[in-house]
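Next up is one chain by itself, shown in structure tokens, the form predicted alone.
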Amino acid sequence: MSNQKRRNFQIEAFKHRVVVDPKYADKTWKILEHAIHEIYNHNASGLSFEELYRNAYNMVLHKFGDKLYSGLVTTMTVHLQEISKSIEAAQGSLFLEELNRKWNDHNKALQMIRDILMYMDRTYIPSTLKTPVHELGMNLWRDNIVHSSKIRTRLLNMLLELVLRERTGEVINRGLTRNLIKMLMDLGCSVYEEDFERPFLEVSSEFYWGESQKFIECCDCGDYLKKAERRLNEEMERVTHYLDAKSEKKIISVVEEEMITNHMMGLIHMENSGLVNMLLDDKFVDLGRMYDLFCRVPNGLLRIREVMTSHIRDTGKQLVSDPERLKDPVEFVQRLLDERDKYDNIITLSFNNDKTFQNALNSSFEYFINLNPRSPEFISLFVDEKLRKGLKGVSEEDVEIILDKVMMLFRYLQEKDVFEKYYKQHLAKRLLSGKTVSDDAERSLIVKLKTECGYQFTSKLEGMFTDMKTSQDTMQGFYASHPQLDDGPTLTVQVLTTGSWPTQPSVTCNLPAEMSTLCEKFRAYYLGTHTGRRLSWQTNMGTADIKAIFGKCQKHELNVSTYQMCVLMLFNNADRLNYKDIEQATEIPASDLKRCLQSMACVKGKNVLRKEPMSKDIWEDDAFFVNDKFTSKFYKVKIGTVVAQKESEPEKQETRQRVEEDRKPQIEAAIVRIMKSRRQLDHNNIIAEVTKQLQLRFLANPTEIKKRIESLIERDFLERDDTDRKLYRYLA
């Protein structure tokens, strides 16, 4: 490479001074001014925009930007003042049309002017911090047209009049209205808000105040809500057609305030058509509309919920305290379920399945169901009725639905252990009499109870089913080891585990010789195959099938209780027996014997015995005979025992005492568990913790908890603090 010396090049300034014509700026501006006039006069077709752009470019380049800008302002202002006069001169509805037409012309002219002055817009205006051409044109239109003293008020009044006419049902030119309101929006948020939106909202508030007063006086609640809903929809539609989207929230708020918030309590309590009437008449659509409207305003749903809760509680209180309704437990519970279904439907269909309403419904039902101390018993009786015969022919899905509804009521019970006592008694009777409709349904309910309350709650119920299955196997073994018994009477024994079944007083009676022999053989067999066990016969819980011949060979098979069998078998050896003879021969307790004889001698269609003298009651000097004239169209005849469906008062007291006794160890166990983990605790906290732990089974009484604490102190499980007598310590 050769080392050549680098040469440096320089560009020198032009030697000759360029002289600009002193009148250049004026001449050029005259050309541009003429062009602006032509544009405003709709004669722009003959203009050369390229030449005009170059002229404006040269003026800015030669530092005449100020002249160009100020000339533009002056020229546009003159034109707009002329336009203002033209608009002011327009009469009636032509005023808005003229304003709209001039606005459109101004926008087109402004676009052309901006194109011509683009170079000034890009260079001169940013450097001098002046207003850009388009924005300048908008500001000049605002100041000279919209804010003109003769146009401003007139424009507002005519726009508000159009809105009012549309609200009163007239058809207006929405396109024109939209264009003019869009003009205000284009001129800036403050122009739209100050010149239209604020007065619009004030006028709307007055309009809806007056309309709501008129509606509230002449409409019922349902109609009023329809009108309010329609007005809200109209305002939302109005916004989409010709208002700023930001106005929607504000105008909707005005309608809500005037038509809903200010009349909320009046609508809810409106005579003959308010919320309570809607609930009573199942007006799902109106209720749904009320929910949708009231959820828009503060505390709206709270007010609906409060009134609904109060109504449900009052209705429920009447239901559970009405003596007539309490006469039929099954009907009582069915009414509860119907009420629950009704409000479930309302909440689902009308209240958008709102959880707060669901919670209010649950708390209301829990409140009034527990006002009736017999609710646990009645629910158990309802289940008993359904599982005995009420579910015959019902599909599995429907059975599950009914059981789920029962469980829903069960959850409301505070004394679930009382339900357990009654349910155990009723289940025992169903199992022992073979009256249960479906073992699957029985087990399904027990599974549901176990899921709800735990294994401990249902362990004895499951033990009852186990005993029934074991008894079947035992009877098969008994007859397999005694084949000679196949020709005589058949004995079926259910061996019940004492701890699993409801405790029954062991009442024996004198069985017929044939049965007594069989029973002794079974006892010998059972005790021979099971060591360390003891059998006691529960003859009051048994049944029998016996064959009988009446009059002239009228044959029937009678299904009777064990007590009835013992009485009827006496007539194989006697034609007439008086009450004392029967009582002495059978040794059946007097109350049971009277019911037994009453069912066989006093019930029409089941009177296999006659009694003298005839009466509805059994007396000790009555005499009894076989009724030779007994007939029935059925070969098999079931003769029930006259019993009350509900417990007698002494039986209720006995059940309640058993429940209270069963609660004591549960309360003590809860106290010990809590104290063992906490080591020391004050009295109020123990009460709260025990109540919380046991609430799934029953509502523990604070007085009873206190007694159990005293008992545990006496037995050295706990001790009191020496200084603070309300503080307890656990003793290991």
The other form holds:
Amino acid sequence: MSNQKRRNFQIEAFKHRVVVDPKYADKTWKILEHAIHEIYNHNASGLSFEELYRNAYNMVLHKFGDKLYSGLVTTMTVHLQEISKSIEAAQGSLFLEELNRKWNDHNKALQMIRDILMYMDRTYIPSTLKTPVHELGMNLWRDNIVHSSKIRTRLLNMLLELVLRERTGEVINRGLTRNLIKMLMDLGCSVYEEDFERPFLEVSSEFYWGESQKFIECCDCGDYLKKAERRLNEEMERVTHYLDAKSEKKIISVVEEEMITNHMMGLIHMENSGLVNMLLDDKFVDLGRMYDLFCRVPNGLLRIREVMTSHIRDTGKQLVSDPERLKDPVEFVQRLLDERDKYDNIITLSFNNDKTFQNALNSSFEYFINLNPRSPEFISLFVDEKLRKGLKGVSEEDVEIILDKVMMLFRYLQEKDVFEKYYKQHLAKRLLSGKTVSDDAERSLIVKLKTECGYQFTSKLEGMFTDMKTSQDTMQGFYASHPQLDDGPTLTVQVLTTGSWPTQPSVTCNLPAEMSTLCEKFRAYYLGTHTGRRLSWQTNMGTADIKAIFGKCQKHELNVSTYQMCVLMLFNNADRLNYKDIEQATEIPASDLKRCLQSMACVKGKNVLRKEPMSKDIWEDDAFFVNDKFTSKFYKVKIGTVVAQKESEPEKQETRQRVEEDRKPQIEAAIVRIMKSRRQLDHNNIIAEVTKQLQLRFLANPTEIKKRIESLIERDFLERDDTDRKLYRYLA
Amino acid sequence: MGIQKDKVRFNVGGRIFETTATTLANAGRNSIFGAMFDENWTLKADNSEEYFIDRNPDCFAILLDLLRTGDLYIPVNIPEKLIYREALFYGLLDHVRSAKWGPFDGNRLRPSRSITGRAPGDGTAIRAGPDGGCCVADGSMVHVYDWMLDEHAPITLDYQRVNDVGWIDSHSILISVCERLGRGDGGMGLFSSSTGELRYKFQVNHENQVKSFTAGALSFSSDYKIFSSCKGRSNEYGIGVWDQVTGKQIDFFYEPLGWSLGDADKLQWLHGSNCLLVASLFPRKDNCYISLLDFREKKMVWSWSDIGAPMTGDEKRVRDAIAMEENSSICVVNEYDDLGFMDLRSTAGSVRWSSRSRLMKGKMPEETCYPKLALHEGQLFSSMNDCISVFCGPDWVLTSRLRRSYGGSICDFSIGGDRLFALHSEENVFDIWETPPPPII
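I've shown you the form predicted alone. Could you give me the structure of the form predicted together with its partner chain?
So here's everything in the complex, that chain up top.
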């Protein structure tokens, strides 16, 4: 028993591993592989979808997923290589068509393969992180077809050639081009960018570089811009037809760079057709196009604005410094207005009402208008002219428009107070001589000035209007209380408030006896109704209507100034008078008397007096007679005084001086206002703040401000800081 | 379509079914029916004009009904798993999933299943996946369940301690673990949810040097960023930021002196204000620190801490915090399940406690779990012991309580994929709560 052999029992496991038929996977794959072949060969009608789906399902279920997947990759690659050969073999333009057809076939086949392998796509692929079937098909197409060495450059070149042909005006097959470019996009952003977009942009850049060189040599500016605009539109259209929408920005920026940015200065300064010529010739359409194109590129509008500004400044400077122009202030201002209207129009019609352009226009006008120190005077004269006669028969709206334009110019003025001075003088003349066309227009302008510059600016002007009104009432009252005066000469008095009116201190002349008694009566009446007032006569500003008989029966009514009236009345008692006699009798200041005699004796058609000897000027030993031979076809004759419409040189000096004098208290007031709130401030800041406060009225001169500060220190309004001499303190 | 008439006849495993092409169209293009009736395929019907499918006819009947009515009804004698498999064959698994339970509503939840795990209990975290699956972190393992509640291969991470987990999408899970001393391991890894394979390891760079680190709480933003609290070897504490697409570290917010970021218990990304909520809480730290970080300006834009707060008799320590952007407030909870609120708009915030659960005091079990908070579409969830309370409305009124009888206290819960998962601490059990499909009428 001991040597009885022990038998080792081998106990078999109860559960057998179920072995799948090893050929099962191969068999099944053969079926699927065959199906894929058939699909690629357009022979799918004999296939049973259910069977194929079940086979693919079973392979994945029995853990043959990797076999299925690698089989798919191999089979698909083989087919794609065949396809690649057939595409390569295509000749000429058939190449693109073949490629497109095969791409469509591949897409269809891929869809069907995906249908069969749907179960693998859903379960095996996500858990093994493999590429899904559709993406795999795209990648294989990319690697075997699009990136094949014999296809890649050929495809690119043919696509670029199509684009070039279309750019040169040929009609190309856009549908085909779109399909092929869509193919590149379907293969992924990077394929489209690398294999088409980048080379496309390079070629485009070259093309437009060459074309813009050609254009700039043979076209004028307007034509060039037209062509550039058309090219831009073409490229945008191209993108919508067959490129990726993301390319639009890139290709447009290429065209902008080559066609516009690189030639910006050349276009603006192009001889005979550049920006300045367009401005001169009012080429609204071309200017508008230039604006639209240039606003696409950096600094484009800046360049236009710079050139426009310097052009306006130059022409404006010529305008205001041309001595010919200065002869006629109305014409001068009219030219300014025309110029402004012109550029206003250009900005509205061509430059999209761009605010920066409006600002440039305004600053240019401000610049050159103030180059001429007489601009304020001229503008006031222009208004004077318009309000005297220019506005007759013009509708209310048109009046407003003209006044608004004048206000526009007024805004450009730095020395607004000078304008005010002149305006006051001119207004006074208009009011006193009753020459103003429309009270409404006068008031409307004053309202405008008031809104522009504030109440202070116009308070005196308004005072003038009030005086006129009160005077009318006073005169009515005077005649009502003196009914016996009806048959004598009529006296009309305008009582002017001192200060509101630009009165010059003048010597009262001797009035004729009839008049002076009347004047005394009025004085008594006026002072009787208003106590505590003083009345002085401004004989230099009055007018008179007198009746005269020349020769036998030449009856006329003469409209003359008060001085002239005084002189003429002397001839009621004498036939001949020497200059000296007249001067003695009337006591009119010499310069005024000379002017007044000159206007009556030396002006043709108005020569109611005769002078011996005959000459143009008045001399102290001249003698004067009534001109019996005076004739005129009018009954009423207006005898103006010879007055320079513009100011004479000394007068100008005087006005200037008066303006300077008026500025002093304003500057002082501003200094005190500032110091009162700041308590202490250094010199530079005071100058800056004063200038700022006053710039609505005038541009204060720093040396003048300094003088005013000194004066205020003297009067103990301010003091200097002991340590810092530049620092001022306000003394309450 | 390859068929002339609307009527379609199938022979499934020997049983004849008749339906219409319209019904089958409900399956969508990415199903067997969508492909079958595509014009690419010229369907071959047998002589009797029927299409043969070699599958289980009982399941086909159920799935056909699903296509007809949109409702899923599984008779008791058919295992769910069988239906799932058939649905996967036909490409109808998504239809089944969306028919199985309704859109989430905290007040209509019903317990659907309980899953018992193998671990000894005391789990770390449970996280709901976007498609109804979930993963459970237990010590050094992460168990992954799909929406059919089948368990996949567990992730072991070389048995280092797991601190937090999160779903990037339904295929990938991010896991943060402790650093193992002496080895360069630890940190953060991306794993496949179906196979458990490691796909990517995230690294931290300090001054261009790769450092090993312990990753803590996790959060994700909608613009594909990952946030994690980090503790490095040499005081490199703070919040790291990575890009989900490239996997590269893109930012690091260093912990300021006297504050806590690297030890955070909770991170929450706030979409509206582009800020990250960081909460470090008792008992991991002695004090509570809650702050909002703005990464663009590298600034702490809001902060609150209970350092130096007077200790009252009934000590209230913040145990969890959640930001509610719609109300511009932060909700906190203490160990008595009291809710407290802080205003995000004022910087000097103090907690306004609403003491609704005073009743709880005195009958606290010995071994408690810390309360947790969650917010879902305007409903606030708070776990305490073995139940979860649901609060609604502007005044956060208690509207529902979810409780299952066994498993002990709830140590973590999570809402996602229209499901709520609650992990119990004593037994390794987690409950799945679902909203039933809408009623027929």
